[in-house]
Every structure is written in structure tokens, then in C-alpha cells.
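Encoded as C-alpha cells, the following chain is the form predicted on its own, with no partner shown.
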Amino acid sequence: MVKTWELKEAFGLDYLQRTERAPEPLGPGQVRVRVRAAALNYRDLLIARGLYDPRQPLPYVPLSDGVGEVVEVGAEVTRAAVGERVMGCFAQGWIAGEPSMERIRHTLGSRLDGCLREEMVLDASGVVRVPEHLTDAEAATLPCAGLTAFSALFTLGALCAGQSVLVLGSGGVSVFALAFARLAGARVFATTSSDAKAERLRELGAEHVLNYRQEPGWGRRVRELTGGRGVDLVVEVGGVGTLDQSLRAVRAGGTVAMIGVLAGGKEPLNILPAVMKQVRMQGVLVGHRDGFEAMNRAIESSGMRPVVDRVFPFDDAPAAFSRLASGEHFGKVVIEV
């Protein structure tokens, strides 16, 4: 029996109970995956509160972004073999180029049951391999928070050496934002509540951080900065409720990747700044596989190296999700399975 959490009878984290399942079967062009690690996203606390798609069937298994060694292989298989590290992709069907609703339908941790079990079977066309530096916890960050912001800058962002970015707090994707962009030789600023955590983005590299509770119109301060021109890509994870500011901080003919909600996603908002200042707004969905891959080799040539918050094992999974809905983390909260 393979050891798994789900949500089975409604949504609410109270509901998150520790279960077993029988081992799926392999079928051709598929592995099987022993699970090492699986890492959480705001996504996935949305999920398993009916906040995020109140039609999600249930019983469910959480998480989109999870790590493990190929244990199995089914007949036609050539990009994994057994021994093999895998990561997940979280639109199994989006192999590359754009979107559409064929391609993204089918996500893991919501259509498809998710990485926080011991082990799951996955298309091998829905796998890519481990950059070697990286241990599982690290690797289990990447594919949606990862790809998430190396969408947003270079895929989708174009990001040049010399621009300027705009990273909004220290949740996964505003810190792997932060490292890519310092890694394309761009200047960047961030903002946050928390003294700490200024200075912990010090250290990653941001240029300027600003404390939004005690500075409040950030927008135009990071404006000012600039020598009045505007960032030109703000990392916007905070929804309608930081946009009104984030538009202030872009430049005119720069662009606002939209991201997240966690300042909400329903208020009223004046988009007039955005026509105004002929604002690109980019909604980013994670990434296909071919920027996965892509990203993997930037990770590998440069070393880098993920920031994790805490890693939590396997048995304390209630634990992780109430880190992440405390907003006190730094970088991602992990779960070893």
C-alpha cells in the first residue's frame, strides 16, 4: 500500500487526512516515481480550502511540485530510466509552445492527484530530470515556483543584463524571481513587512527593499529610485489588492506579470494607469517543459541553489500548510516524504 494524504470528504485543512492507497498500475509510456520531497505553493492552500476551484473533485491528493527516483519503467520509455531523479511538470500535457485549455487542463495536485503520497505514477513525457547539484528538497521547489518565475522574466518577460524587476514579498516565486534576475544581471527591488526579511533579500542580491506597511505608497517610491522612469517587469504576486501600486512602480511600455492573489483577487481596480502608460499585462501559468528544461540548465551552469524555509516530514503535512498560511516563511516550505 502506498502512504498518501488527501482530502476526502470536504474541503479545509482539517479535513487533510493521512490514507493509503493501492499501487496504481503502470501503464506503456509511463514511470513510476518513489516520492523524496514535495514543496508547497499558495495554490495549494487555495485548493484545499475550495478557494481555488470549488468544482475540484474529491477525493484529492495535494500538491503540484514534488521530486523522486524512477522506480519503474512501462514499455515505449526513453527520456527516464530506474535510478533516475524526476521532477513532476504541472501541466503534464504542455510540452512546449502555447497554451491552450487541451495543454493545460490537466495539472498535477488538482485534476490530477498530486506528490504528497509515497510514491505516483506520471506520463514519462511529463518528467525531467534533476539538476545533480540540487538535494530533493531543493529540487522540489522548481516546478511551479521555479518555472513560475523564470516564465515570467525571460519566456514570457524578456528580461535583459541592465533592466530593472520588482519582486512583491518572499514567497517562493518573488525569491527564485529575485536569483534569476540577478543571475541575467538585472536590478532589482522588493518589498516586504518584515525587517528580517529586508534583509535577508539584501542578501540575495535586491538593490532596495521597502516595508509597504510603513511605506505604504511603495509604487511611487520605487519610481523615485529609478530616476522617475519605472522598473520595467514587476513580479506581481499580490493581485488587485498591490496592483494599483504596482502600476505606479512600472514603466511606461513595461509589463506586470500577473502571478498571484494573495492581497486578493476580486476588489475593484482602475485600470487606467495600465492604458495610460501602455502597460503590458502578462498573466504567467507556470511553463511548459521545454522552459522547464531550459531553466534546469540555467540552474545547473550557474549552481544555483533554491531557498527553502523548513522542510517538515511526511507525517507533519498539516504542519507545512499551516507555515504557509502564516505567512511567515521565507522561500518554500517543504515536505519529506
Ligand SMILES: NC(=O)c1ccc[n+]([C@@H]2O[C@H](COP(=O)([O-])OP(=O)(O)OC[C@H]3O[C@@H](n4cnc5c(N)ncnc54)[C@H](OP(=O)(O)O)[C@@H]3O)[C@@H](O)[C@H]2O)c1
Given for the second form:
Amino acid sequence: MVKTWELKEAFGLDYLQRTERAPEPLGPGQVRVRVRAAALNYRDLLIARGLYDPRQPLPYVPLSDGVGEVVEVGAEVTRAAVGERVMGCFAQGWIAGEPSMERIRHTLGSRLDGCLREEMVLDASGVVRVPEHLTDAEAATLPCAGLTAFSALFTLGALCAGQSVLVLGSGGVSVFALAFARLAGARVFATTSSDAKAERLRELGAEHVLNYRQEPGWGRRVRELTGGRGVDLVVEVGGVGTLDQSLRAVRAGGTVAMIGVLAGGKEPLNILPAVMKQVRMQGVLVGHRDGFEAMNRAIESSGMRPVVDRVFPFDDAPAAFSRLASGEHFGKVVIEV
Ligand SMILES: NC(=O)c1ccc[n+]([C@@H]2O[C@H](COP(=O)([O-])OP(=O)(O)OC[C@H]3O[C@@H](n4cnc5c(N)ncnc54)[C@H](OP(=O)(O)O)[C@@H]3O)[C@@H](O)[C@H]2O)c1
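Since we've got the form predicted on its own here, give me the form predicted in complex with the named molecule too.
Everything in the complex follows now, all chains and molecules, and the chain you saw is the first one.
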């Protein structure tokens, strides 16, 4: 039997149940993966609370992100071999090119069962190899947060050396964006609510860190820090609650990568600054497999290591969800499987 965590009866973190499932059959073109580590994203909290997709069926296995070892391959599999370490792609059907509803419909940890289980069967076309120097815990952080940051900066943002980036807060996506932006030779500005986290963001290469609680007008301040020009790209994870400041911080003709809803809020938003500055508002949905492999090459050639906040044992999975919900983490929360 396969040790599993699932939400069966109702939404809510209190309903996470430790269960056992029968092993899934392995079809042609599929691989069986012994999961070694899985990572949490803010999305996993939203899904578990029933706030992400009103049509999310129960039961489901949480977590889009995981890494493991291929233990069996089906007929006609050429992309992966037994013994290899692989990660599952967030959107299993999106290999390359533009998104379409068909390509982005089937995502792990939502409509498809996720990685919080000892073993899973995936289509071989939906896995990629792990950069060799990474531990399992580090690799588990890549499929959603890592790739989202990479897509925002490079695949969609076309960032280049000498440009400037603003990252908001010190969560998974933002810390990845900081690391990738530094790798590309960009200047990085950051916000956070904590002085201790500000120090860590500086250690990772942020040039200026602003406390968004103490300095609610951080957008204007960022613009001043760039000599009045504004940053080339904002990694916007806050949503309506931060967008007005992000629009102040971005340069005329710059890009706001629209990623998240951490700061929620339903206040009316003045979009006029986006028009008057001809800002490109670029939605980002994680990324495709080609982008995932491009990111892995960048990680491999640079030796970069993801920032892991804390690793929880499999049986303590609910504590990992609580850690993420607390907002006290820095970087990624991981569960060993
Ligand atoms: N579109 C996509 O493809 C995609 C992919 C991944 C994630 N997302 C979304 O992106 C967002 C971030 O995800 P994540 O997994 O990185 O989250 P996370 O790790 O849970 O991020 C939490 C951190 O966000 C910061 N934060 C919270 N409220 C903030 C605010 N008002 N202003 C600035 N920072 C704030 C806090 O940083 P400090 O403690 O430093 O203040 C907090 O610790 C979520 O909304 C998620 O759903 C979207």
C-alpha cells in the first residue's frame, strides 16, 4: 500500500488525513516514481481551504511539487529510466509554446492528484530530470515556485544584465526571483515585513530592502532609488493589495509580472498609471516543460541552490502547512517523504 495524505471529506487543513492507497497501475508511456520530497506553495493552502477552484473534486492528494526516483517504466518510455531522479511538471500537458486551456487544465495537486504520497504514476512526458547537485529537498522546490520566477524574468520578461527587478516579500517565488535576477546580473530591490528577513534578502544580493509595513509608500521610494526611472520588472505576488505601489515602482514601458494574490484585497484599483506609463501587465502561470528544462540548465551551470526554509517529516505534513500559513518562513517549506 502507498502511504498518502489526502483531503477526503471536506476542505480545511483540519481534514487532511493520513491514508493508504493501492498502488496505481502503470500504463504505456508512464513512469512510477518513489517520491522522496514534496514542497508547499501558497496555492496548496488555497486549494486545501477550498478557496482556489470552486469545482475542485474530493478526495485529492495535495502538493504540485515533488521529486523522486523512477522505480518502474511502462512500455515505450524513452524520456526517463529506472534509477533517475525526476520532478513532475506542474501543468502535465504543457510541453512548450503558448498556453491553451487544454495544456494548462491538468495540474498536479489540484485536478490531478499531487505529490504528498510515497509513490505516484505520471506520464513520462510530464517529468524532467533533476539538476545533479541538488538534494531532494532542494529539487522539490523547483516545479512551481522556481519555474514561475524563471518564466516571469526570462521566458516572458526577457530580463537582461543591468536591468532592475523588484520582488515583493520573502516567500518561495520572490526568493527564487531574487536569486535568478542576480544570476542574470540584474539589480534587485525587495520588500518585506521583517527586519530579520531583510537582512537575509540583502545577503542574497538585494541592493535595497524596504519594510512594506513601516513604509507603505514603497513604490515611490523604489522609483527614487532608481534615480526616478523605476524598475524594469516587478515580480507582483501581492495582487490588488500591492498593485498600486508596484505600478508606481515600475518604469514607463516596464513590465509587471502578475503572479499572485498574497495581499488579496478587493479595493478598487486605479489602472490609469498602467495606461499612462504603457506598462506591460504580463500574467504568469508557472511555465511549460521546455522552460523547466531551461531553468534546470541555468541552475546546473551556475551551481545555484534553492533556499529551503524547513524540512518536515512525512507524518508531520499538517505542521508544514501551518508553517506556510504562518508567513514566518523564508523561501520554501518542504516535506520529506
Ligand atoms: N501564477 C503563478 O503561476 C503562481 C505560481 C506560484 C505562486 N503564485 C502565487 O504567488 C503568490 C506567492 O506564492 P508563494 O508560494 O511564493 O507564497 P509564500 O511563500 O507563501 O509567500 C509568503 C510571503 O509573502 C509575503 N507577503 C505576504 N503579504 C504580502 C504583502 N502584502 N506584500 C508583500 N509581501 C507579502 C510575506 O513576506 P515577508 O514575510 O517577507 O513580509 C510572506 O512571508 C501567491 O499568491 C501564489 O498563489 C502564482
